[in-house]
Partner chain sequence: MLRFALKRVFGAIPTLLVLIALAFFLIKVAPGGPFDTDRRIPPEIEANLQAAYNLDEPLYIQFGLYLGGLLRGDFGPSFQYRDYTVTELIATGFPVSLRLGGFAMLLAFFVGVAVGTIAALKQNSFTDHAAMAVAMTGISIPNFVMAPLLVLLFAVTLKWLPAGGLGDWRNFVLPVIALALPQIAYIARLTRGSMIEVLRADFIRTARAQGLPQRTVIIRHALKPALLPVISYLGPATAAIITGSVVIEQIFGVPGLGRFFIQGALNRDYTLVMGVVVFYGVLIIVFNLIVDLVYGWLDPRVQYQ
Amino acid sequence: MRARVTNRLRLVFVAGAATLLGACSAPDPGRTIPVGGASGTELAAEQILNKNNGAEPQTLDPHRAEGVPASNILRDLFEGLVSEAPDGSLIPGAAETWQINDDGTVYTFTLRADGRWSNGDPVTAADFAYGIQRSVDPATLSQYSSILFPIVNAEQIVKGELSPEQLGVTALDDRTLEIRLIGPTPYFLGLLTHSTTYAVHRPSVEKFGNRFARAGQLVGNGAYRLDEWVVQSHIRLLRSEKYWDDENTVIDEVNYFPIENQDAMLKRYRADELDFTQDLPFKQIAWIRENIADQLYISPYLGSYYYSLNLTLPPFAGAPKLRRALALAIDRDVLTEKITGSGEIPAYSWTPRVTGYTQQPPDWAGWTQERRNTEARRLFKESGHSEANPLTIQILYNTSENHKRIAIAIASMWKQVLGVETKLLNQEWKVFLETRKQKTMPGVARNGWIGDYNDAYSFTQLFASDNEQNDSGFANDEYDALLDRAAVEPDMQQRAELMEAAERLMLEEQPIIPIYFYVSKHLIKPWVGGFKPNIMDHHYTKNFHILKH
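May I have this chain by itself in the form predicted on its own?
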């Protein structure tokens, strides 16, 4: 592999609040050139970045993709109207400016005059109008189209009641795009960084159909273009010379490697085959802290790790006491201290800490684990299960040693407290997503949700009865009504109170079992410059550079 690297990194550790801990690993006796040369800022002659990316993405179609692995790559291939700075703050993207009317319902964007697709075509307002219309078109089969419901007519289009052309998105001229909303939406600019809102190159889509997002056919408007995709090997992107800010882009090539085994990931990182890891093996965290702490970043992350329960089939359909019993019997302190060990926060409620929103933990979150176990046994018995009528359930998870370790620990807790027999089933990422989505498999499914934008609505919306990502099958009219009111409520305090009431209602029915709130975990080589942690864990290759080493 070709070598590649930044200035010395520091560990950002989360234990309620983020704290910077500087540390130095032992010097590598085989490395004679100081990072960054004599000045510490000299660039390497070869600007190549090699990143681990977790699972193989199921598609690079921005309107059909799901999950973090695809999103990481799409941020390099496409640019939304709004983009993000390295620290996560919102900045102009494909649009150089925007205006918002007085009541917050009309956004008018002015696109850059020098915006170009990777084939040289100009990026126009019509491209964005077409892209967002395609995103809500039921024929696209998007799993995220419901997050566009704030746009006028989006919900009706998704439900097949109106045509995509009736969406409240209009190209006023080549460089001016107007988006009309059904009500004030305080997170809307942040939403425009999500791939559902990306423009796509219409001639390519019309020529290649669903195959337009393949190597040799994908035309994007981001800082990089898709050069090669070898399944289960790598995805290679090359710098796009047509990108409007190419003169400030340094990395020439970025390779994304789909390595799901965290142990193998660490081995390749230590062999300098990777510059940047997406995750870390839980069991190696202590070793990493002791030996290469200067390359470790652990920082706050807007995400919840949880188990979803299939409410459409036995044993969980119509069984709220059983669902609560299983939630109570999980010792989250043991999981986060002994299994994950990276500063994850035990979760009893659903929404992580978000500005302007109060978390909604149930009363039993303040109990001792012994008291929780006692209540779990009572509810388990009342749900009709006992030694004479034992329960056997299945935990489905996507292939990952970390997910396996958590599943084994939880299965052991359920066995010890309730006598539950548990079967573990792992599936490759693409298969896992489809299995979970279809709801044909009874039992429990590993799940994780990372906010699509920095607002509590990104979490509460997930359990709307018509949300495509609602894998538990939870459906409640009162919950939906609270969300509908929150979506158009201009008063921020009342809006938060509506979402808080919705979360309490959902947790009372227990369609999910919250386990912990995420932290992001990366190992990054000392020669990779430009990295800054941010709450969304969004990183654009165009902001990185490789130092001489």
Contents of the next structure:
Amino acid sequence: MRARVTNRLRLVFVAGAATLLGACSAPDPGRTIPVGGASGTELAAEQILNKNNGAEPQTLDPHRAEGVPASNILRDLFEGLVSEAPDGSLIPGAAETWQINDDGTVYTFTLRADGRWSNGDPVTAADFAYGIQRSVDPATLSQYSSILFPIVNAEQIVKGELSPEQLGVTALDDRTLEIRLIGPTPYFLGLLTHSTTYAVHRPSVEKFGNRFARAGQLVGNGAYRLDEWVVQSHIRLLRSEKYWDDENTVIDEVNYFPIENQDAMLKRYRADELDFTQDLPFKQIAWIRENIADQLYISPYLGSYYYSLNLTLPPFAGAPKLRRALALAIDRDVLTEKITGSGEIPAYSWTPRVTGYTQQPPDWAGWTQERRNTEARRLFKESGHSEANPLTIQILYNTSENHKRIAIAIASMWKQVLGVETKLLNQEWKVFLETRKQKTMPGVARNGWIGDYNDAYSFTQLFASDNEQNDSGFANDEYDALLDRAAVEPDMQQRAELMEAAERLMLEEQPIIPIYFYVSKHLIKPWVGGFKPNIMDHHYTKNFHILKH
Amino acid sequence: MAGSTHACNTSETMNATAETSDIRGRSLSIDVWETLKKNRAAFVATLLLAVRALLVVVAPILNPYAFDATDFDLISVGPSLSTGHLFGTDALGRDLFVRTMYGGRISLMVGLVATAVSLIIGIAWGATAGFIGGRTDNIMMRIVDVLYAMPFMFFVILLMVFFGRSIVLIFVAIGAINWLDMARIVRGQTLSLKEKEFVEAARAGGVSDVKIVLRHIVPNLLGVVVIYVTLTIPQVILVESFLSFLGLGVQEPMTSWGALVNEGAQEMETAPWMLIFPAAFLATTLFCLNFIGDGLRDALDPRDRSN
Amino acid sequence: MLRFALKRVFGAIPTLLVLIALAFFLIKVAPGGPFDTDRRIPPEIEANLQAAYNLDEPLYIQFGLYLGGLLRGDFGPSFQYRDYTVTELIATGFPVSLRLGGFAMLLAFFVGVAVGTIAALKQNSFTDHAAMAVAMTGISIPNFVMAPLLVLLFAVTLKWLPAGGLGDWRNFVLPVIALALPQIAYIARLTRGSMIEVLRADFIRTARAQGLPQRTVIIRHALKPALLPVISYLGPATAAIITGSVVIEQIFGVPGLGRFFIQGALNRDYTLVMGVVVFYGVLIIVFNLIVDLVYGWLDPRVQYQ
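In place of the form predicted on its own, output the structure of the form predicted in complex with the partner chain.
What follows is the whole complex; the chain from before opens it.
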């Protein structure tokens, strides 16, 4: 035991010093809490990390799980073929190395020899083949299996046309796994960090069926194992001694709390009952900036917040000038600085800053708001509206303080600039989803999209005319054609240009009004080391440590 | 059955009175007023409440700010005479004074209208059941029992979900639940009333049942009803605030005290005025109503008067 | 008395059936379903999910299946928490709500009766008004204000008690107090009202005339009849409070039934909502029965029919 502690100490000295420097870029001199002992890197005797996780996961079965809260926990319990470094870059996970063939359609993975399940069984290529097959098997009832459609036969299996064994995933031997794709998929390696591609422990799945993912039954191959799960209270994980890199794991115990009430979350954070929060109560952002600014971490996140305009009904059907006028009249600087106030990035275009893609802001993104307003008034008039012919627009949003504030602010901007009257319509989540999907309500609907993987396709695909997520009802043959070409284009540069052209085309029509790009927001106690912001906001507990405090 | 009024959830203070109070004549209102005046606490509460109601109705008219006008340059500023925002502004730069007044209108209106809804249903149901009696009574009261065993928020949430949120719906939803108590109380009273001589006399005189209920039974229920009303209004106002907490309250930009207090509670440290002003209005109003209710009960209790 | 109890229990069965049917069909009418999410799922997968949970059957068959399950004591699988059955969830949530609500009710009962009695003894005095004013503060301030205030003071600032979560007894102090405050107010008012009445009754005057000390008169003679309205309030109120308070559970982050219910309703977790409704219905019936039995004990004039 003693040996291990010193071992850890040494490790932390290197890793910890770097992150601490990064973390303290904007320290508040008045409130520096001495952590880490005299050297600043001394570890606490008790290595327990308490994280707020925002909500209760529906399940910890990696193939049926969906949503951020479940993924956060699954990253600790399981390890995909590919994993992520603290900064989000891809690193070997359960696979040690991999090869990709020339046309980018065949991936061959070599698993590490010392990979172990939490019960000690070796992790084999067959486990991964079984896992991915189970993921696409309709009987598993996965809600996320469509993300695996790039794999040969996946779509047909999900739709029940082929059997799961016909999936393009084969275990060549114990340590070699081959995955065949229907086309070059540049984001495929990133996809392998997603829980739908995780391996599961076959004997326990066969023994416990669809309920294998409960405490006392779940066997994972990650750095942690499931110790206790009290629904709506907490999920406790303990370090898995069988994990291949257990040597370098520092945190012994991590607790995930599903606290939805953000105000309560902040209070528990302040009472030192939480070390790490998944989000912030944006209403308290002023208090946070004033009192614990050094514990606040804000960084770009892979998501867009926008309003979709219903193009299938008046007043927006066939009225591009009106749509543009409304888009122009929103002062995004005021909105992000004064209303949301936690560092959101004003958005004039659709795709956030993903790797290998140039964002496509329109000309007017560079104008002053004054000029935008003038242009908005001109277009508004040209679209046939005036005091004599006033316009009333309905804004649909789901119950949330944030959405409410934004809707009120935008309504007030539209009124001030264009004289547009607005009717706010707040619906409860499930009703809202139904209303928005059916497109029977004219006007504007609040919308948001978080990319599944760090690639522009995760965003551009939304405006394909047959995409289920296309809430505006935008349909453009040229756009669809560009997207189809991008899907099979092996040259990365060409592919990006096709998607950029598609986005410009879409923005020209203004079926949506981009408002801001999301940021990830965390409060982290000064004694928590090992955190690095990344655009996917993926964080692995094994990279964290607790300093003496 | 060991007394049918047992399960009165919200009308708790009513039971003792409801089962025993006497039948009174026309002098009721004067009587009440005289006794209420003697109870200083209740008297002061009544005055305060009247001032409050007047303020809520008149003040927004005199105030220069609209309740939904945002001012992005004056976001979350404290109370100040120089800005003209007496109660400060909220997170969208809206004048909190005028919003508190509008919120008061809504809260008081919810209290009054929802109570009225519950009164109408409750009296009609209870008087009918009690007057007809027998099997009808049994069935009608069994229905009340069934509804009692329903989690009340379940109804409200479903109603909000089905029909979206409208202020009318909040009235109806809350009122439709509160009538259960009223029905039970009224039924109990009616049962004893219908044995009285004047009802017998009316019946012997060939007056129709409907007329007997309307002319003789209902007016004699007034004493009980008045107390019930003052005790129900604060409960209804609280229920509305609970709905606001769940995000199911009135639709923005309209507001209520409950909604304002809920918003303020989340910023009690950064912008305490957002909590203090609406909460003070809400709490003192509830306070007054409860004191008046207690005072009225004392006033209308026959044994108290005999002393 | 046993016959009375049995009769009441059997009499409750139709009530329960109506309750179940009403709740079942109401929630099915609600727009949106358990599998609707922000990220839409392909129709084939949705159809599979519907079939797996029998949602593709006609409503009356679903209702029959549900009733059949209930008879076997099976509340069905949760739609939201896919690894758990509703029975398991209720078994997690109810003990928490029961402990919170039970302690809150006990606290409220003793404090409320004491305050009410003192106020009644000094009717219309300063003590009376002060006591009632303090008590009424409990009902006049919504608990979503009171609870965060308590947390801010005792957990964040003074650091005496935890701000939330499950744990040892210390975690229960603040939620129990927050939950008890309004109940104290109600009970104090009830006690005061009925105590004033009882104190004027002839038998109390007789007792006093016999020169019995005030204490004895109150405790031996007045308290029992004065508690009658309190008892009839306690029945349904206890049933309501031990099935969970959403506000308190959300603010303190404890897994009670109230939170399960609200989450269930918002998520269209049909079986979970039904489970809580049925459970609550049964509790209400049981508690009303208990109230009637206690009533008989306190008031000998009541006869069981």
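Numbering follows the first chain given and starts at 1. Bear in mind that the values here come from a model prediction, so they are computed numbers and not experimental data. The term rigid core refers to the most C-alpha atoms you can superpose between the two forms while keeping them within 1.5 Å.
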*Considering the rigid-body rotation between the two forms, which residue or segment among 302, 407, 413, 357 is located at the hinge?*
302
*What turn in degrees does the smaller rigid part make against its larger partner between the two forms?*
27
*So, with the core fitted, how far does residue 483 move at its Cα between the two forms, in angstrom?*
5.0
